[in-house]
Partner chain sequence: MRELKILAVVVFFSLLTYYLVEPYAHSQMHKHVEGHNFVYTGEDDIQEASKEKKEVKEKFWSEVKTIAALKGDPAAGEAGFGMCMGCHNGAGVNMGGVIPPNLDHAGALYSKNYLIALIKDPAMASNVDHKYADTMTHPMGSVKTMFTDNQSIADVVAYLMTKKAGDVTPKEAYEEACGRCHAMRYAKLTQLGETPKFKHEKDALAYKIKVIDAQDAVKAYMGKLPPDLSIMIRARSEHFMETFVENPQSQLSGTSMPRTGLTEEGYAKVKAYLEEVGDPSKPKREAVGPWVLGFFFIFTILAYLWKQSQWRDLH
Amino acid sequence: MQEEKKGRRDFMGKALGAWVAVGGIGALYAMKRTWDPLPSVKAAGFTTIDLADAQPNQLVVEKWRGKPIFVLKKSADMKKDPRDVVVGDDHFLIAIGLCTHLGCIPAYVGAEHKFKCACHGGEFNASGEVLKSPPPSPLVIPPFTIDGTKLVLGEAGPEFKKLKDAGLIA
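Can I get the structure for only this chain, the form predicted together with the partner chain?
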């Protein structure tokens, strides 16, 4: 008799505890949503760059999602690369301007057609490929789509998907 009562007491306490846990999960979900990036932050994750104004061998740095974006129009004497973004007849390097080693911003040396990173001495060529370690991989190409001479960063268009399918970008 005594045991039976105790059993019922424990059971009801546990049932209530389980129900509170359900509510707790709901509350945690709401808290998680509060931590999410704001819709306005996400909506602002697109940057449009007009490539028509670019000059050959002159690096333009734009900003996309808080990161620097390298836009480099290749001059005739620069090597073409399958990773180039082609608009009309012009070839461009479009890449996130952060060294793939530890995230410093490499400087462009126009005369040598090279990116040199001051932090740990890494070097990239004008197509973003590694010339000198420590960087383990080429400069990263952000998702983009081409709209006439305009480049929209943040949206994966057909050209971007093609590069991706070809295994040229991670």
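Here, rigid core means the biggest group of C-alpha atoms that superpose within 1.5 Å across both forms. Residue numbers count along the first chain shown, from 1. Just so it is clear, the structure is predicted and the values come from calculations on it, not from any experiment. What changes on going to the form predicted on its own:
- With the core held fixed, the Cα of Ala30 is displaced between these two forms by 2 Å or more.
- Comparing the forms between these two forms on their rigid core, the Cα displacement of Gly17 reaches 2 Å or more.
Since the structure above is the form predicted together with the partner chain, I would like to see how the form predicted on its own looks, so please show that one next.
If you are looking for partners or other molecules, they are not here, because only the chain is given.
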């Protein structure tokens, strides 16, 4: 009888230990899941833009991390600039489409090859440089890398680092 109780206690102790272990593993898994970014956040981290279909002097607006991204393929009559992103023989403006003064979205005026901000009258050229104040700095170039004719936003590739090392990106 004594031996039977001891066997039952040993079994209950092992069962309780197994139950606690399973619960502990479940708790650790749940904690890890709360620390991982949501799939929607991960998906918003990178945006791929195919530049092969871009038309000269036509602004394309994409979205990356909730911000507008301006993609402008420069036409032959536009001034080439060190801030340009060069893909093959084509030059592009790639910039976050927010005025550096107060964050308004400037409009592109294709006939004048410049961006005009309606909020306070600021102007940027087709390379994103300030033409008329109050913007304190050029349009911001987001981190990017080039993969063939595709631009991948969200990753600082060698082209981005080259612009940054040259002091063309803040």
